[in-house]
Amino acid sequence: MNNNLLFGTTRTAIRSRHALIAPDGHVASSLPGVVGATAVVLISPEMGAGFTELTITFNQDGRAEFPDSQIEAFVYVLAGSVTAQAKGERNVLSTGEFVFVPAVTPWSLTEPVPGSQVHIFLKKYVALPGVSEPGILFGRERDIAGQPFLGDESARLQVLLPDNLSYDLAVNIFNYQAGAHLPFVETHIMEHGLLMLEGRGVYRLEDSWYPVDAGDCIWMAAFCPQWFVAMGKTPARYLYYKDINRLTA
């Protein structure tokens, strides 16, 4: 029993336009194509989101196979290593490495080191007339320099995917020194899915304030007011998704 958590309580909070999903309430899901692994779906359209966010933890000889569909995927390795394959391209991904797989592309994760864990964003691709669709992209977080956010050296942003109209999503890592914070309460059209990677802080979502820690997941609907401050004595960082470059009417 976790003595730090009172019996019958949880930090998880589900609201109509935002959610905090704490690890204390995780429940595994049985997903087609995922074998020898534990999948936890954190965010999905069932809660009102326009995307799905999940974590998969692999056992010995575990695998995850995803069919040809209109769904695009971004996979980030949280721990260990796994072999990613899509359309004949094959790479071993280790901690901090990632792959983007475009829609209508079967892909798989196999040959994991036992205990390896990946974090995945899934979204239905929205094509833009006259603009080519993106291709498969492998990358490494350590190869991407963090840029000061709006000139603030203590809050630096790593942009993991190319910033062009072919992509209808962005995935970034936000790095904060202890005490750093967003410069204002943001309110915007982009929806977010977020995973705290390290550190702790306080996240404002609409009119609620939530203490957050590594392993916490957050959903923010479009136009949900949001703000973050890193608290404690160590830096904080989070991986986050947002939809970009498209308008619906």
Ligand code: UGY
Given for the second form:
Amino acid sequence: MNNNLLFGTTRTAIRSRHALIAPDGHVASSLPGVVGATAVVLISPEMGAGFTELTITFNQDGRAEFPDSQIEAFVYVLAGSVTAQAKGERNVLSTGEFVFVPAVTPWSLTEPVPGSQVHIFLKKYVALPGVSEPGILFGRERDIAGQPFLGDESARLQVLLPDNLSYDLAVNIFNYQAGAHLPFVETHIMEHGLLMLEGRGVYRLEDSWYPVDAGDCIWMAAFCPQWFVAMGKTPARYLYYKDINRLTA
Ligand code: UGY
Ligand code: MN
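Having looked at the form predicted alone, could you now put up the form predicted together with the ligand?
Okay, now the whole complex, with that chain kicking things off.
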């Protein structure tokens, strides 16, 4: 047992406006429709967030079935492969591939390679009058080129969903060369849910600086001041969610 666990310490920190969830604290939830699989809910409205973020790891013959509801879903395959079905559309998704499922669409994940792992963002869809709702979208991270972030070649953003008003969320992958960092401490109305995919660094959240590692999950409430620097000798990358394109006054 490592010393952290032996002495009852952890990097996990849950605050009212941000959270860092390290893998050592994960506890599985039993969820309706999820069988033969381990689901860990990392971020949810119970914490104060406006969305839910979870990971599901499948055993052989595991499955996850979600009924139609007002909730939209973004599913990204972290490891292995699984068959994703949304209404009549069906595709095998492997590592780095994803599907966006709009609200009011039943969907499922079945026939996993044992040990397959998916990361999911769930959000209640907010319609925009006069704008049509988005459709089902399958995609592959490798098909999406990284764009320099605010002109910085060492910090590149892959934007996984189309940039149009029908979407009320964005999901991106941020790729940092070792030593690259956000150019300033961001403070914005958009909320974030984030999973560290690779590498290490330091995340500033409000007035705290946290060492972060692959597998860590972070929640940033609206207006949470935030900054990141990639540390060590390898690149760092994270998958993250934000709510966009809507304003409630
Ligand atoms: O899209 C974003 O707001 C992004 N630059 N934030 C972040 O990486 N913490
Ligand atoms: Mn941000």
